[in-house]
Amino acid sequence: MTFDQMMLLLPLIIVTATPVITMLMVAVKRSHAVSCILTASGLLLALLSLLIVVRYPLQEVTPLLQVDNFNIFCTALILLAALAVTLFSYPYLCNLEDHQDEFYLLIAIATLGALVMVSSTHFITAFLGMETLSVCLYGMIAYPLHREATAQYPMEASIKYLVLSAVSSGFVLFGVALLYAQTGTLHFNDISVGITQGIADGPGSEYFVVASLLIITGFAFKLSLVPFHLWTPDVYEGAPLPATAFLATVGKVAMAALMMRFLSVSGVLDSPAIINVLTVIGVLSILGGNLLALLQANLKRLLSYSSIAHMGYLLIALMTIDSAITGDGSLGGEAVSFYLTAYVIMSLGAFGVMMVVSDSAHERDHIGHYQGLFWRDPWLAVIFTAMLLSLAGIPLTVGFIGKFYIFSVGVETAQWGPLAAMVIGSGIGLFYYLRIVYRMITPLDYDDPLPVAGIRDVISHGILLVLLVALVVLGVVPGGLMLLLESVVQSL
């Protein structure tokens, strides 16, 4: 390996320093200040880095990693996306029954498994990253069992996630040993190769259509997407909330990037079958989740089908990301990368708000927990009802923008039934989100006094302003995004 590949791995060199120094530290002496310091250090070391990994000639590192202009940009958004959720987590923890220390350590592993997703081009460092997250996240989602209330919701959550996570990897394995059989070779660009000459001299395209099922299948559960999403209210409504957020950013982020680049230069969307399985999906991922949400009065379990249902949207661009990168005018991969953007705004603002009134002693994820919000504290209440506008679509927000785009991709494919549902939905939206607001506005009734912010909260409510900020300028002014992704998009 050349000096210059190894300065393209910096960001991953760092990430994988954090952890290390982060456990001598706590070897040394535990405290939680410190050790929320360090972890957030390492993560914006890392972010920084990328400013330096630009200045060298982008290239494939071994045949197992890919550092490219797409890369460089989810990796950026995953460590934007983890240093937030560390930062949120230290007023959150603050009062947890329990060492708070070994937290930011699994923020830290788990971050690096994402890393490594959204830079592998070869299912060998795809599958180690997806089960290095994975390994993380059991832990994240039971972290505050020693808790004395309600200690077995982090416990069932995390089993449920265990065992789940554990066949949709079964299910991605089988799919690449069903390929590997026939190609020989793991390596996402040499798959087309390999599908071309088995469907011409091996067992027919068939094979291979069941094959790449059984691989999107496994990705399929990692995005929450119908009928693979039965773990997605139990875990989200269980696990703490700093876990919640981080799955649903971070998680859903990588997963989503390496979905886009196996799908962009496999060759596995030429298959009508596969475009019609993926079309089912979407649809039900999109009335399905709306329509569950709509029976939600627990906000973790309304914003879980609410994710189901974003994925489903999200589906529809990614349908047509082989056409977006071969150049017929489809704006498929910058779509996907700017709803991924959208979303990661959108969640954490909503997460960032129901962190800022908990604490691990006291979730306050119910509807009823925020009536009267606006009266109580203007400031949050402002910032919540903004993330849940942009969650419904509404004009001059991201989510409104990242709707649009994929609504452009769906016209322009003639893709009309999975359109139908995305409207249908986003009005479905609509309602369970005003809902919420209408809770925020209507007065209470009784005394229930919120948190009172203090010098710990002061950098929580600084994100909280940022991602304000982000959700309304991309919203109205998003063409400098949209330029930028067109340069990433085309990397692939």
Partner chain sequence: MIVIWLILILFVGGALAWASEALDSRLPRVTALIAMVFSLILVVMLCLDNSPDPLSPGGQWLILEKWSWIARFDIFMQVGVDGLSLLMLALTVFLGLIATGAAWHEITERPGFFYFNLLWTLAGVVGVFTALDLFLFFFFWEVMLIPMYLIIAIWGHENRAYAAMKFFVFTQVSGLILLVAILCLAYFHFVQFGRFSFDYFELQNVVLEGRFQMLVMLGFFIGFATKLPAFPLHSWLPDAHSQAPTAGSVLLAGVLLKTGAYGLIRFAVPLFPEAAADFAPVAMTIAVIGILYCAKLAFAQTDIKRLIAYTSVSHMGFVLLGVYAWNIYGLQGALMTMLAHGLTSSALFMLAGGLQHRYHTRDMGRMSGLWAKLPLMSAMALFFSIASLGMPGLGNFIGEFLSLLGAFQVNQVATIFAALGLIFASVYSLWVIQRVFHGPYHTPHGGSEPARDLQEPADLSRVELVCYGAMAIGLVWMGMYPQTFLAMAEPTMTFLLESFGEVLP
Given for the second form:
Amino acid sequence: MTFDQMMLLLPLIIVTATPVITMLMVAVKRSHAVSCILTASGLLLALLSLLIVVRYPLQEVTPLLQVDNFNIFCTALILLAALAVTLFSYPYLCNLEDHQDEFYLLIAIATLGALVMVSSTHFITAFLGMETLSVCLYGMIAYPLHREATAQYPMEASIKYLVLSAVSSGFVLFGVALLYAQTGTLHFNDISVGITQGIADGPGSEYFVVASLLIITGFAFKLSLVPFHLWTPDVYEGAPLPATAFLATVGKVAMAALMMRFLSVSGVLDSPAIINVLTVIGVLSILGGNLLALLQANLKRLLSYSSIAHMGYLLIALMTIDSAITGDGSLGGEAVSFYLTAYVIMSLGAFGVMMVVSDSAHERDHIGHYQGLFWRDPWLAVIFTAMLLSLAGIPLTVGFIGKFYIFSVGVETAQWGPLAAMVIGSGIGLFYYLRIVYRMITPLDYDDPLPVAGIRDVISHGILLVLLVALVVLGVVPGGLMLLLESVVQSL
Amino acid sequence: MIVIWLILILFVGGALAWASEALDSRLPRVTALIAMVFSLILVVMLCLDNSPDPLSPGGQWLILEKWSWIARFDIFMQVGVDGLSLLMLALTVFLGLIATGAAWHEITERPGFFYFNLLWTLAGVVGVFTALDLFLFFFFWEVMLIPMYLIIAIWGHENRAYAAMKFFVFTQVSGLILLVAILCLAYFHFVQFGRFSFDYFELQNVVLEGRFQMLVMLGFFIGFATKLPAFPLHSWLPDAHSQAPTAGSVLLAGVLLKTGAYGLIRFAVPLFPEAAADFAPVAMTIAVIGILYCAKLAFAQTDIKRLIAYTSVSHMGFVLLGVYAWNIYGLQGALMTMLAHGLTSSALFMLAGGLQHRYHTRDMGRMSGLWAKLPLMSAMALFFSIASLGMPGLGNFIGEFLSLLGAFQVNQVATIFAALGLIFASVYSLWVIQRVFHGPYHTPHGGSEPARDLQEPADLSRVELVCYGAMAIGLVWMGMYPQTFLAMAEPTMTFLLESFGEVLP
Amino acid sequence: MLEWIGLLPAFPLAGFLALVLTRGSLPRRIAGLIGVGSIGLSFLLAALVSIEFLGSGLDSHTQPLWTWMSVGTFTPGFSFYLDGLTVVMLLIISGVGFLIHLYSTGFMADDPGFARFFAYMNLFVASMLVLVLADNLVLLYLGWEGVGLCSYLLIGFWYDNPANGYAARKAFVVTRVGDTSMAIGLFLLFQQLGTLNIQEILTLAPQQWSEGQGMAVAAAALLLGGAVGKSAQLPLQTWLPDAMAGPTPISALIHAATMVTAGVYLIARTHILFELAPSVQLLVAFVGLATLLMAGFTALTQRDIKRILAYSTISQIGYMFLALGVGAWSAAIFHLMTHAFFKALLFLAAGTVILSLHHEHDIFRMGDMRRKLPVAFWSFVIGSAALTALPFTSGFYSKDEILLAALAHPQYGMLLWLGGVLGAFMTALYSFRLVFVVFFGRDNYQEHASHDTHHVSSAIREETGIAMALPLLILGVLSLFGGLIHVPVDAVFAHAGAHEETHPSQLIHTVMILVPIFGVMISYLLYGSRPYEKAGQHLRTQILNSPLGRFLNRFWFSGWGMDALYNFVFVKPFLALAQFNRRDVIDQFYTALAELARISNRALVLTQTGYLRWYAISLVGGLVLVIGIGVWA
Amino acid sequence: MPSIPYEHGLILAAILFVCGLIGVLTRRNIVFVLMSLEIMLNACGLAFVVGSARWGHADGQIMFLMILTLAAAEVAVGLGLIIQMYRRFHTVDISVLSEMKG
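Moving from the form predicted alone to the form predicted together with the partner chain:
Complete assembly follows, chain above in first position.
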């Protein structure tokens, strides 16, 4: 490994060092604030190190890791999201009657897993990253386990996630093993040769289709696509809000980026059977997710259902990224990248508002908690409304541009079925997003004091402001990001 | 730049109105008024300097400006004003003022946020009427929805949540269909010319094949017909109107509906001349069904605002009829109907709102004989009802007559059925007058006399009088000398007809 | 002078605006002055214009004011057109209008809506003047609808009685049916001829259409629809009797003298179109004949003094239609004029009676009024004589002309003539029935009033001042001698092909003179004679009690059941339909969609059981599904 | 020694995998569920080893080592959660974990 390659791994190294140093600090002195600051600075430092990384020639570092523009973009996105979650966690965890420090360790290690996932072009690293992320998430989800009053929810969520995630990992592994047994390689690029031949061969092509579908099933589980979505609401609801936010942002970005890389180089999209399967999954996710969310009163569950639908939208673009089926293949990749960015902003914003008004002792996750928010705390209400409208895809927000991208891809590749599902799904989606908005503008006739924003919330509010600005700026002048993404995706 | 100023004034004015509430609760309406007056001045300036630039495409554009925006998709901030847009802008700003007047005394709760929403809706509408980049158009098309949703949902009546939701879902879903259609067009520009384009003028060069062109055209049509609204897509409107506060109804009926008609004239037909020609008989049939069906429904209503809402649908049928006649009479008729209907329906909604404000009911069965107590208001109601039933000498007649005249050139059967709408219009219009203003005096307070402790409702206030007076003068102007308006739109209409052919033989 | 004709409608319009904008705050004297004065000015101007026009020997004069709208080749203007026909109409409208306005200052003196009344009246006159002055059909349509609106407003003038409102709406809607037909006619004319200017149409039509060609027939028939509605002819006559709910001067001006004859004016104005469509022209004749007979019989059975006059109006307009239908254009206009005189006279006189009896309308609750109301009595006698066409009254000349023209019709001459004569007989019968019952016989009002608590004051009011008497006087003179006026319309109808002068036999003339006199005598026998009072009454009861008599009485009294028929065929189904689908089925469809989403939500939520094993099963199930699709589909 | 055809190895792995899966689906005792998970993961490992043997390089074996490690980590976390669960509910029946639904 050369020095250049070493420098390319700088973010990974920094993020690896972060939990180590934090752990050492915990050994010296337990301090919630210090752990938080250390983790945050580690993530920030990793983010800044990307400035150094781009100065070096981008290349494959060992067969295991690939550093290219796409990787850098995803790394930045993940680090930003993780940083935001870290900072949001601090006020949230302040009144937890337990050690808070380990949560930051888990965040840092999970981030590491996610970073590995987005860098991998090899099943070993992919698997390693996925499992690192998952195992840390088990911990994060179950974190407030010792609180007697509410403990069964995190525990239940964690156990469910653990078992199901392990099963889905099993599917992926078995699929990979089948491919490996037939092609003799675990590298995405090399495997594509075998797959392309195998699928094209006619008889016996079922073997490759089944193997690929096993892998896709596992990925779909992580992206919570219908029919592998059942765990999502329970886990979202049971997990503490920072963990939910982390799962909804970092978890989805890492998985989507990995899937995008896999789909774009492995050649599985050459198979019409797999395209069919993905189409069905996408349509089902859009309709199912939106319908499930329709009358949901718990906002965490509601957002989880809506994430199912959003991943369905994403899938429409994801299945077009293989340049073989589109004349201008980059649009699908751009759409995915842009949508992920938008989704991270919107989800962080929505969960961020919830985190600001909640703490580990009392989570405000019911729609009724937000009644009259417009008149009680207009600032938060405006942010929440903006986030929800963005999720619904209304202009002036980044969500609209994201949806515009997906629609463009859909039109370009003539996927009329999924497009119709998207139109219907968006219609249904409006209903439940607006239901929340409506509750926020309906005056509250009893008193329910919100936590007064104190000094420690300054950072949270600051992040919310940044998110709002990003939401609007990218919604009104998305040109810059689009050009950036165009170059990013071409590196795939 | 003047267009950008117009939009900015409204956006910033809205923000200022909201902010000013902190100082004084009466400040927002003043702020809004000032912003509206400024924009009115801008529009009037444009109207006075009404000289199309001969170098512009078709030689019809007063203003045509273009800034780059989203380079990736070749999306530009392209705005243009021609006679058609200008008339629509004038209507928008004028009714904006009226809406401010309607809200002046009615909106006492959270006025800052109200005027914020009001002005932002108007800003969106101004954008819609000026955008010449289809992406920008769609952008504004959606921007105007949210503030309108909030107006209905916050300041609406008893069933506001349902109505606001219905309004939003209908327009948004149809909007997405419109978006898909726009994207198809842009994509085919990519296929045929090697790059995306949302430019109105460039997209006219895109050639689409038969059935596909029809499908894309239908996407546009559904988007616009929902807003218009045309027959099977109209069902959001009665709810939205009857639940919205007065100013909201004024904007909805007066301005927002016109965006649909504008879209049909500007985009749905010129971009797809062949498909539109094939579709014209269907569209005209839809128009006729809408005219008759909704006139009938209007008659059956007891809620006065619902009634007026259905009459709006019925009247917009004439617009649809005129547009798809696609000759100069039909187009000018559609335009005049849009303008005149903007004024009459706004006035009627204000009257209904005024009644509700005074008697706290919209049920026509619970009031009658108000002429005895509210002579001024009743006289106004009479005037606008009569305008609405198409009395010659007032604007609506010109519009409906020209629409029908144009439609008759191409489709006699549809025209004859549509003309029956004139009879129905008289039935329901006079029915309202009879139920509410004529007959023995009776109010919801029970008995023929109001209870002692309830204050006798006052007749029109000065603000209301000014609003009604202005609208009445406008209608008489349109009815007696429509040439002012027809001449402004003439170059646009002629150009459209010349470039995209008479749709039907 | 001629270029000032633009001012003709402007005066009343200004009066209207003045009265409306001051919102009844003016004192009555001033309001009355404005209301009457503006019409007076119009009349003066009309008279001056007419003198100059008739003196100038011009065929016509066009005065453009401004272009109304200019759309493509469609450029109707606010342009006024003056010819002999217009002059006649102008003078009738402004002259009779002025007298009725004057009368109204007395009639409406105590009404709280005094200023409003005159405002509407002025607006009416303005619209009517526009109607007759219009040089194109769109402007004519403006006046046409304008008078309809004023008619609506004035019928429902006493708005607190819902019955009046009903009558007003009925009048408006029924005439609107006709108007819509006319509007479609305009579209057709424009589509075919490319113009709506009346003179251009009249020039172009014979060039483009041959006689009896489909388009000509359609255009004429559609215009006829409008005329039938406005002039209350079959089958759209039902609104006029109900329209009597308005104040009596309204009935005199709008529903007798001017507005209802607008249909006659329209057909006369566009007579060339009708000549191009002989079948429609014949239809006009038969519509007129049927209407005049039907209305005559109906008038015989009515009890309400104003309804009798209303049916009589319908019947007389029937005569005008008959004249139009046989191509006797100037005879129709002549009858229009004399009818305006005597019918206005009758209505105003009836108004005096009604007012003096505190708005009593039932003729059988009147009686012996000739002593109390001598002016009204003599007016009534003169008016009825003219209506009946007794020799040397104005009506005699005009009706004579019509009947002779009808007789001259090549195919159906005898039939039309006989019908007309029968109508004349009926006219005599019902009009003198009215005279005898109201002005002779016993005073039934006192009798009824003494039992009737409604009439607190049972005293009969005196005839009121000069304002009400003078118009009666002038109209009386006109009714008697108006037949001597020669209507200057020959030039207008000159190119319509001169009618051969027929020379009917002496017998025909005698019959036409004797029939009305015979009718008066029968009427006297039945209703008026003191010596045979018993016999008359006996005869009446016998007729009424015979099965046929009872049936006919009821049938005619109901206006030949037309109201019931329309109620059954149009109104009821419409109301039922309206009620049936009040909630809008389309809306139900969308509601059902929303409900479907809700149901799917509930169903899908059931899958979220919370059981880990079920979740694991779903994972495996999903995998099986996915592989199934991938491998086998 | 004649080598075992790799297809046989894969079939064996598949059978093991399905056995594990059935265990996960049918067992109510969470400890057994975890054990069944181990069987599934090990079945995957076996498949990797078979593949590795077929192609004669170490990639598959490395993968197997990874799987072992991660399975261990997973089971560690899982057992920790089971202990907490037992403390709270005094049972290891997974059916008690159905508080959240809908």
